[in-house]
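The data below hold one chain only, encoded as structure tokens and taken in the form predicted on its own.
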Amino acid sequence: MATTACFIIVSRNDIPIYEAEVGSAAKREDAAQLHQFILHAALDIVQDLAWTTSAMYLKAVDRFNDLVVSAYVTADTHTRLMLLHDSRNDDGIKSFFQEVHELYIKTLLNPTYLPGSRITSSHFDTKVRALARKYL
């Protein structure tokens, strides 16, 4: 598993609907805010790249020191799945994004979930963390 990994799902209106620190690194007091700042700073780059390619997996879109931002944009709702990591496991990251996208679609199909609202399901959180352990 990557020593540093922060995963976020951002709606089409740039509102974070899910966030998770999924890395195994020791947590610094300001690490969560730094990770959020790096991911949100990369949103414009992801937005620009999404219009220039038909691929959903955009690979590494931004870097900050030794951290890399990878992104995946859904075709249906233009929701951005973004991962801040320090690993070079490209195939694992792609598989992680694809399986989380499938999990996100299942959440969208839930009649009690309002699209664009925060995902608070403990089942969703548990599955994302399990996928992170498996692939990252």
Contents of the next structure:
Amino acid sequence: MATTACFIIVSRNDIPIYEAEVGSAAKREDAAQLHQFILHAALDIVQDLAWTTSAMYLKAVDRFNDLVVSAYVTADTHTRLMLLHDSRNDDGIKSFFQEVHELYIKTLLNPTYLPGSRITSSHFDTKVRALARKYL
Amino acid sequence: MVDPANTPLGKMLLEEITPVVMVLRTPLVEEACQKNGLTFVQMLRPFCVFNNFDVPVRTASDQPYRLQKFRLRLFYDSDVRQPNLEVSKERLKQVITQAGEKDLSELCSELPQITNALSRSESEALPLWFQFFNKELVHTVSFSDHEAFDHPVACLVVVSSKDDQPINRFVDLFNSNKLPSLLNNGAMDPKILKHYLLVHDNQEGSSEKATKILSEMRSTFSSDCELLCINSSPDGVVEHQDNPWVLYSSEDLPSQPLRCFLNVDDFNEIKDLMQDFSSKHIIPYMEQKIRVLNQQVSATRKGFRNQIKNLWWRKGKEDVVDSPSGPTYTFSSIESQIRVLGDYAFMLRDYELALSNYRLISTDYKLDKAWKRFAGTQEMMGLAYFMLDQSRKEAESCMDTAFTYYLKYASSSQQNATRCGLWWVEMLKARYQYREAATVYFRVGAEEPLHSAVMLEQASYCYLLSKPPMLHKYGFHLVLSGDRYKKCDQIKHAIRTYRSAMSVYEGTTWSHIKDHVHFHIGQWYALLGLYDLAVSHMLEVLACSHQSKTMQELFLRDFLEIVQKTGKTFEVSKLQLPEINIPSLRVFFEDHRTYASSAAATVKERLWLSLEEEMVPSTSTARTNWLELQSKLIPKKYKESNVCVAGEAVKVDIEFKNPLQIPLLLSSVSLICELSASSDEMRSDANSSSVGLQNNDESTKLNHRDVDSENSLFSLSDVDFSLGGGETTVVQLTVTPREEGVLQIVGVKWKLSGFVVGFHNFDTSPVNMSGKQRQKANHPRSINLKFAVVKSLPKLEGVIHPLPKRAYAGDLRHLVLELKNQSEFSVKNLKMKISHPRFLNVGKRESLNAKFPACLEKKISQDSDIHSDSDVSHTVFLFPEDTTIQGETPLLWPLWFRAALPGNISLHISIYYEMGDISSAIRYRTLRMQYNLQVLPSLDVSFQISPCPSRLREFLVRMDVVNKTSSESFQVHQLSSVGHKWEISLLQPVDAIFRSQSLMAHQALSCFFLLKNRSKPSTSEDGTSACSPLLGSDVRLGTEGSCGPLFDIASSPLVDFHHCERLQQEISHKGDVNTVDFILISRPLKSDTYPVVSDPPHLFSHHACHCSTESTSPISWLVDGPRTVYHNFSASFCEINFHMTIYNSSDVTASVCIKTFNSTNNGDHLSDATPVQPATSSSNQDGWHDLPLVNDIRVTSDVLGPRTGKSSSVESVSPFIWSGSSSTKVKLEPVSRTEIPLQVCVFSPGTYDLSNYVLHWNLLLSNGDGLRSSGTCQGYPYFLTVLQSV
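What does the same protein look like in the form predicted in complex with its partner chain, given that the last one was the form predicted on its own?
Full assembly next; the chain just shown is listed first.
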């Protein structure tokens, strides 16, 4: 089954620092911007929800038509991991977020990485895509 | 909590859900009203709103209550029907379009700021036409048959007094078949309350006739008759201060000014009429009806029995096949009656009663699966809950159900759903639940794109108004709405929404979002013909490297299309396509430094300066000289600027990068420059040029004009090229000033795909001038792009050909330096310096046409020409005094090239020349040439020299040659020793060494030579032989036929290069005089696979210098004496005399002590019986041949080592003893020899090894005191055979 999944990491000031289309669905031209729009719009909800719970994984926070936005907020609440998806694999998404969070922390530990800047590491990218294949 | 009635929804409901009065009138009535520009209904409408109303109402309950406000809705009979869907759609579209037109001026204004949007209150933020649109949308579903509140409660029959037979007209009006279908098809009770009204126009005559008719009416239709007199104003226009028609719903009215014949009396009359009508007729009628219906309902439906019955009955009914629109309920059915009861109660604001009835009926409808009616009752329930202000949850769930059922189950009731949604939204808004309201908006009107566009826009405002504002959602919904507007061709609305959205997305790093918004808004502006705005937005998306290729193509194509449509060449500052890498900007210009190639210009200035140090006039004086000259010509102001020469190009390297994946076509890439020509008064000119600069910053048009008008002053290069996807290209642009003055390079401009002119001004503000100031040729960042142009000067151009790019080490070639001077002025006083004399050497003029390598061959009659200038290499080469270069004839000069070392090397050559014309601003110039070449390793030659043990002053030379190339074969041609002190000869015939005549790739070769010192043995005056001319001895290493004649190592290039090599290799061989230099000459073998290699005649020379002939000790000795002695031992023991020749090869006095010891006191001594062969150090080396002469070869360095090996001797008595002194001490002068006699006594025949002696030597310092070094040498074997003589 072709799934749509768009993963994004949003840093402080709503700046995206990592984007990846990890779904198996054939890519449509306008999909990329639609996904960005949906994820961008969901930031409001994430902002609201982040303060109502102590859990990092916020589950599905927003939806647009049949696309669901799940979010995961790191401890500083500035960095938000967001996934736009159309599948209902809640556990998988949670695991995915946790592992990507771990990866992100490793990236943060890299002294040459400036927090808040774009993650350009190809290693990170491959790992995220592998995790997406595994869990989503 | 606000009173529900005061909320927008409450007001709306009080406005919309009110009794409807159907108006039937004759045309004459209308005519009378039209005198005022109003229809009859319009005339009455303002007076149907009763805000000061106090009517007691008693519905089902006994408790009366009072209505404070009331209103009626008047409709003509023709309007009392369900509006046509298409017409209403068209009408809505018109509303939207009109609203769009109004905003046109705003579209061109500045972009809205999000802070402004936030600070505005709700009423300001929302466009006004939303309310109107919503109302229109609600009206599209009026007069549906399932809702009773739109059914006329009463009928107003109006006849004019002018009509003939008014009574009949009254009857005719109502009985005609033109009544609305609602009344006819049984949806409602056709027996409704009728009210008869006679309209009298006062202008038509007195009201007497009217009163007569009225009384007639009264008698006919009982009491429900009224008379209305209008147009009482006799003389026409009466201006009303507070025109009630203007205040009330102005949009319904024709726009022309009201010609009003109505005076205050008429107003009051209408008002009284309507008030009476509603309070005395309509309300009581409704009250009564409610009571009647309530009784009926109670009788049939209330109570346990009725409920059971009802349930049972419904169940039975389930089997009945439903008609497509659900079961029809006529007005007489109990369901309809309950609904009417509920609606009437709602209209009379008895919400409790209404609610209970709605509840009752909704279950019935649900059981009947009459979904539309069910949804309708749910909707009313929700509204009733809301108006009661209790149980919000109930209200919302009712609305939700209603909305869902309208959409899901009831066919063709989307309008109802829309209306329901709108009411729901208002309900949520009234409770400040903006977020929920927004989601409802989102659901409303999902079918109709135009409606949904408006709904989405309203949703976005809800997000904006929610606390805290949800700006992301606001932006997203605006964009969604904009897309839908666009689908419905409402471009102005689309732009408006996108512009609002832009306030959210401004400066966002969400690249796709930014691109989408800018691209679409740009497209839409273009559709409206606002090309300038369109282009400004399109520019934002051009550098979209993250987009896919097709998107990039789309963006670029649309952009170019729009630009084309503007019909002019568009000029854009800082156009993002292509990217210009400003830090990579490099400027090359030539003042007194000129460059033969661009590569030479990139070499660090420091290198050139150090190279030219000796050549150019000392910098301080030179600088003051030309600075003085310059300061005369150029005002102080430009002292900081660079100097360039008129007629010579200033080159600028700019790096263009294409960020896209699609190729870009760039044309007319050129510099933007300005040149203010120098005139006599420099001051004023300087001013004018600065003015020009300012202009340049302002507008681009001026730039163009400058270029055009000043085309005579300078010329620009024009480059066209295309950049492939992701490609980076460095483009060299030039500007050539033609006249003196001040040249300023302002920026660069280019044409993208032939339409768009982009330009980029270089930031010329001096930022970081410290430190780097003098490094002019290579400006890293802030560049001084101002040039003082001086008069044109002669300029030399030079080229060396054919300098190879790649050569094997040792390659010797003959090159020619060609110098040209294009100008008519001559240059003189030429000097040249070469950075690597090892690689490049200046030849003599005569050898220019010499044939290489024949010129190197040894002449038969060799006259030893002495090279007086052999050490020219490290100094400046001066061309002959009379050398001038002018005009067409180039100067040719021979150069010798030899690839000295493997590796990559850049050769720098600088040629200094002075101007023939002394008056020029620059007196001298230098031509700098640079060549890079790669030298590959070829033959690796090493020599090892050891003294020949058998002969003093003779040496054995071992030459190891390894071919390190991967494919080349070499033919070793000759080996020469340098200097007449040495003579070299072969140990073996050539054939024995080189059987194959060539050295293949990777092959190694060793061969041995004998080297003789030919200098006088006792004298040491020829220690300076190194400086003497290179007369050497040569050994041919190959057959005469195959190799040709020998080469003369004393010929010009060889000796020069040898000298360089000597100097180079000298460092490691300090203070060693007994050294020998070898030159190995080889040629590449002509091979079939690489015939090209030997195309120009090649010669390889390998120089090995300062090969030491010394052993480890400065002392060498030779024991000389008989080898075989016959002696009759029976007579006596044998005494044999030897002499030892000791040679001191060091340059200081040495004292040598010879100690002999006999075997008796040296247990370690070797047995005589075992002839010892000294080990050689090179036993493990390749190519080492076991030569028959091995006994004579001894490697001195190994003498001491193996000699101490254990070989325990059992003999206690030595078979021989050293006689004479056991220790002899001699003093040896530097480089001298002495002979010492030795004697042994042999007692029995045998073969003896006379090696049991030791030489201790001390080198004394020249002044005699103290030791410099000392050492001990063990004797080496000397085998003596003593035989018994017969």
